[in-house]
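This document starts with one chain, in the form predicted alone, laid out as structure tokens.
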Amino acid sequence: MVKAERSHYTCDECGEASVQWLGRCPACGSFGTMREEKREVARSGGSRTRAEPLRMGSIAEERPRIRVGIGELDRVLGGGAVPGSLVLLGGEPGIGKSTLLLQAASSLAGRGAKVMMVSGEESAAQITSRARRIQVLDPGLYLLCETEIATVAEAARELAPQVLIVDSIQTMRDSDLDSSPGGVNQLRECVSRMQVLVKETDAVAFLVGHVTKEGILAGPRMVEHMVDCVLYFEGERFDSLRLLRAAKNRFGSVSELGVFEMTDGGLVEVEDPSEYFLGTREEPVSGTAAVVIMEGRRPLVVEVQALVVPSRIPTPKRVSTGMDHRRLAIDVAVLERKARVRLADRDVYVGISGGLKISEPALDLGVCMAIASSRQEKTIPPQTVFLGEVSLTGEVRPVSRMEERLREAERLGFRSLVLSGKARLRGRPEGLELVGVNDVRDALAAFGII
């Protein structure tokens, strides 16, 4: 076999490769992210082993998942880790994810299992102090302070670790490549001898990966291919609150959410979300609305809160926290048609509590309710929660998994519950009344709000 070496250059954000350097990239638009790089290119003409087709019926059932021991963690891995998985770990610097990490560590380990955390960022001082301030150090946890991809290979090989961890994968790399950790080869090259060392040993690892300024995994988006399990890790540095949703799963839902807080003492599963989320006052105030939601299998009651004032510009503002401004726009435009809501000359402000960003439709009856109730200056019955749809024509539509939502505002004391009088119920909870409303009109008529 002959290696030639071939220069070319790529980007850092999308991985684009071109043969000349390039100002911009013609791929994702970014300046000044073209990096020369120098590709082995190998010349064989001999033969390999060729691989055998199985019957699938010949084909062992995998073996149980690992439970890591936190519950929010397993949730939004579908259970537990899958071994022989990669799992990728993103997140903004300094939201907690090598403290996730290393609690899950020492969960792990302290369950009996075999782990080994890379490090490297950090010295195996530097951990050990974090873990023991956090209460989470456990003398079985092997340690290895290393960014030479081979020797971290070699000492999982010799190890044997059920679980691997390695912070960060942009630290390390392939001393056969020349180019510099968090290069686009070098990151290529990394996570694929991390798919061979977890399928050949049948380990779990799991790989923390930087995030850029727009929020994304740094590198190229075959990384993200390679990998089983995208995560990312969210949430605001001043805030306490910490979500973990899934990106990507081959081996479960990505539409689970785990929800922790922050502590001195490290990460501390939030185990009802609903009360987290939930505005808790004295006395009702005008704008504010609870509605169902559905994270994965948990129903979360949020409040939309919106504040309506007037315009000083000819063009009206449209500020949109936790949902999409897009389909607030939508809710603002079907009120003031529909509903005959004078809007065109109020600013209108909507936010999720908690931090919580919301893509499903279930919020807009609750969006509606909140800027209606701002504008008029009216309250809503602190006790009541809304569930629906709105179509453009103004109509409340039914949503998925009604029986669930019910059960959930039940038992956080919510007396009435207004949603689509079309919907359909396998069964009522006895304590909630059901207000069935046909569209956005009828709910705010009855509430006195038109």
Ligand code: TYD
Second form
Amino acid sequence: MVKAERSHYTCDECGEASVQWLGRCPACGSFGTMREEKREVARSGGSRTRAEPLRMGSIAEERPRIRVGIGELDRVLGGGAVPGSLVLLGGEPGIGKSTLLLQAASSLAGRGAKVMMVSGEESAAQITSRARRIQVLDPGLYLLCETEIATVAEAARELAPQVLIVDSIQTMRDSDLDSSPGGVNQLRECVSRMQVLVKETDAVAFLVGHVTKEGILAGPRMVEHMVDCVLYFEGERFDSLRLLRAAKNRFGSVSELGVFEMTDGGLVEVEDPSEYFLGTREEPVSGTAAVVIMEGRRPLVVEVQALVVPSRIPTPKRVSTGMDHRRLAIDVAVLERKARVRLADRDVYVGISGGLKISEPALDLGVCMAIASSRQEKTIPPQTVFLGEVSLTGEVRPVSRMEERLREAERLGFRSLVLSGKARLRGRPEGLELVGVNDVRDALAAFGII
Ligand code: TYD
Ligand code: MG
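Moving on from the form predicted alone, please list the structure of the form predicted together with the named molecule.
Let us now look at the entire complex, which starts with that chain.
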């Protein structure tokens, strides 16, 4: 094959390529990020090995997945990891990516898999002492502290692990390239080397990727396009809850959610998240209402908490954590106008238990109930759960996936469920009394709040 050297420019931020130098990247708008790169390009097709078209019936089904043995992780992966694939685990520094993968590696090694952990950030002694401390030390686990990608690839070819963990991809470099580690060219090269390696050895590779505050992978999004599966590990730094979501999955659904709690002994799976988010709800307290939300395909019961206090400023505060502030403004306006709950001279604070972030309209009715309950200092019986989208006219509308939500509420011992009178249900839950309402006024009146 005839090769020619041609220079071109790529953006360090997003990987956008251009044949000429530009002061500002046309794709992401960053200034001064275009860098020259020499790349070998094939001038003519030449002789390549040709792939033959295959009849679908003659193609073998997917090989069995490798189960990690951590249920929440396996589920988000789509039932385990697929041999020959690349999985990117993104998250902010300190969120627990190394911990999760150390636990995954130990669990896999304990199940007899050959696992190699490559760290460019921590020493072997540090990793071992952490493993010992959180009691996941598996003597069969291989550790390699290295940042040169060629050495990593060579070691992997020699050892032939079934699972390879690279922590983090941003610390890896290819010294044949003259650009700096962590830059887009280095990153692309390292990821593509891993791609070749997993296809060749049929291993699964988990790559850790640090995410910056803006939520993008430090460096470019480009890595996301190169891997088969992108998982994000999220949570508030000062809260112990950690959520694992798939943002992309070539081998499974992206609507699965894994829930963990960070403890002194490492990450612990939260097997019953609803129970975790609800806390204890024995005594009725004003300003709280339970809602069944859907996190992907998983129904979860959460508590909406509201606090309404006299305001000292001309434009009262509307503060929300865990829900969209525009949605809150709408709910407040509907309460004022359609249910005559006076809030114009009050500050309104709304939060969701457990530090979840929810952007579902199904939250509306619960939010309205919690706010009105706090404003009027009237409580709602704790065994009641609310399900409804509230329109600008104050009407309570049905929400999606009713049956799954009802089942979850019933399972957790709720006794009554308030929903839109227009909701059509297939089958009735036995232990749950259904209260149909037409609008927010109806709902508030049903509980003696107005
Ligand atoms: P780590 O896995 O190193 O995060 P990342 O690789 O995403 O940067 O986890 C770091 C944080 O987790 C650190 O602040 C301490 C905390 N932690 C615990 O609370 N308990 C534990 O058992 C471990 C190992 C870490
Ligand atoms: Mg780490």
